[in-house]
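Below sits a lone chain in structure tokens, taken as the form predicted alone.
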Amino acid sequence: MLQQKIPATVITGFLGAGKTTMIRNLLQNAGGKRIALIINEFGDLGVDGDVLKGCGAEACTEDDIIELTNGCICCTVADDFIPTMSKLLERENRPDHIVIETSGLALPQPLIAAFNWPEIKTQVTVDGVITVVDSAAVAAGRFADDHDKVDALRVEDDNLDHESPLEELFEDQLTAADLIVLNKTDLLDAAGVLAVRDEVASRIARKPSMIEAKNGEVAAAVLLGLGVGTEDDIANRKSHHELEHENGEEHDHDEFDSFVVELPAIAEPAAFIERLKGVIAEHDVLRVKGFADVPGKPLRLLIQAVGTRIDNYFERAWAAGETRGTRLVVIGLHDMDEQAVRAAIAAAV
């Protein structure tokens, strides 16, 4: 008798939108479902996986968490994702549901298309694609444009008829969605949330469902069980890059760079955070995430920065045999001066 296909949920979203927090909440409230989690990191330090492994959820043990750290998942489908899925499906105790967290820089479309590979399609279906949006960032104009003004200027100057890589990536992730989660709405008033809804809707032709959330708190029943079968509709969700491919252009991630900064213990976390904000603003860093060692504290300090907005809290105890230290992943555009950023962060300690 044929086994029922395992549903897989793809969770995507721009840098710092709150994907990992939402998944952590999901795992802690999975209602008994056995969930396998595949995480695609950008950079060498597996921060998201480390955070999720510490959540203590019975639904997803450490053995059920698989990290892909060899680059953007959309570029390593054949080398990394397909073999990972095959091994997962060969397990005796197969999961009830698979959750895939893409990097904040990943295009969801090639990943979704991979579910049509013969060895995957017969056993797994894409239950749905969920795109998480940082509502506060959108409200602050990180992706918003004065569309009327731009259209008027385009009439006069053809050179303005283009969008930045970040805007394209944002739209690509929205285009792939079956459900859009407007996260961090608690940071906005009602008018601000409405403006974000309008801005997000204006970016895509398709009109997927859209819900609001704060702190990534969305019920598992809302996230799981959409039953879309998105892999069968991938032709209607082409990204900017896929359209460029059709014109013979190549896709790469040269727009973004990432590197890991290792630092000594942080004696004064509050002062370090304030100085880090200045470094981020001066060098236009997109994202900083990692852990810090605070002398005298048994817990690691988690640091998550989106632009100059930085969250930090003591996340979990240092494990037995774990080397204490401060390690941060820095992500920015390709023209970021790595050495200058490294020196500035080191000076902020």
Ligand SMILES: Nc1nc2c(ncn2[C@@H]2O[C@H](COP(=O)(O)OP(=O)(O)OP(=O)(O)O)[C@@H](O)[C@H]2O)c(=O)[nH]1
The other form holds:
Amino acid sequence: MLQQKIPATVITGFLGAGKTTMIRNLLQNAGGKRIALIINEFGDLGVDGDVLKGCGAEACTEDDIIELTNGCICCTVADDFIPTMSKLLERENRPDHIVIETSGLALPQPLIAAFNWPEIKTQVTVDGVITVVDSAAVAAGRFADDHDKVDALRVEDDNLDHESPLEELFEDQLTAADLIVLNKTDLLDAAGVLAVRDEVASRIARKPSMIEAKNGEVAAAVLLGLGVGTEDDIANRKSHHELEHENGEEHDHDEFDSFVVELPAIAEPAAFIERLKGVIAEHDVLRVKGFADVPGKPLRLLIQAVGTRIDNYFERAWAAGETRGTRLVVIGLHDMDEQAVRAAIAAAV
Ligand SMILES: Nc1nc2c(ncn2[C@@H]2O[C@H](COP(=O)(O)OP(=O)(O)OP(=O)(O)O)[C@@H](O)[C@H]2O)c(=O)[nH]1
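The form predicted in complex with the ligand, contrasted with the form predicted alone above:
And the full complex, kicking off with our chain again.
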């Protein structure tokens, strides 16, 4: 019997844009669809997986959530993604839809190209690529702020053929999009949102639709069912890297670095968060996420920093057999001084 191809939606966007938040909302409003979720995270604490498993949505049970943790999905397509998809497709109870969350540092292009591999192409099609944008970060010039610095470096170093790594990745993720979600509009006024729209549009030659959102609240019917078949159009969405290295050099993530900090219990979370903000600003840390043990509290404290904007809330009870502890993933550019950041965060406790 000829089976219909399963649609797969790829959700991408820079670190902290709101991908996990949007997917959580989607799972809770999936309208009876059974969704399998593949999550890829940079940094090895599995925070996104935890957040999504904890959402208890019927559309996607814990068994339907698969975490790919061996690095960014764009670099582990053959070793990780293809075998995972093959296994998923062999299941008796196949999902109605597959949702893939890339890491915030992943290039979507190699992942989408993988849908043209014979063993995948016959069974799955890319319903659409959705790129989530942190509108507040764009408005703050996060992806455009160091032209001068990069130009100066380029003069010094002939081998430097990149724009700023943030800017390049931001544009590559936009270039891959069938739909762009301008998220975090709650942090801007109407004129600010319009300016972000213009800025985003100016970064890409293609003109995918753009919608605005707060807390990733977008109807499932808008996100799922785009019906594009993006794998057939991937040649028109080349990344900077592909354009520069048509001879097929490997892409890597040398420009970014991540490490995990283990800390003692945090007795005064508010003061810790305030001091953490200072550390992030001083060392230009891009993203911090993880959880903290607050003495006397039955729940663990989730900490989410995107630049110096830090959210924290008591998320869930420590599970039976789980050791209480404080662990944070820190992500920054590769020239971030790891030892200094570790010391400063430890001193902030
Ligand atoms: N103010 C505001 N905060 C948001 C919005 N959407 C998400 N956030 C917060 O932004 C932080 C990052 O959100 P995530 O959904 O984890 O972002 P992500 O894109 O999955 O992050 P990575 O997986 O690290 O790339 C969290 O603290 C969210 O609560 C929004 O629309 N407005």
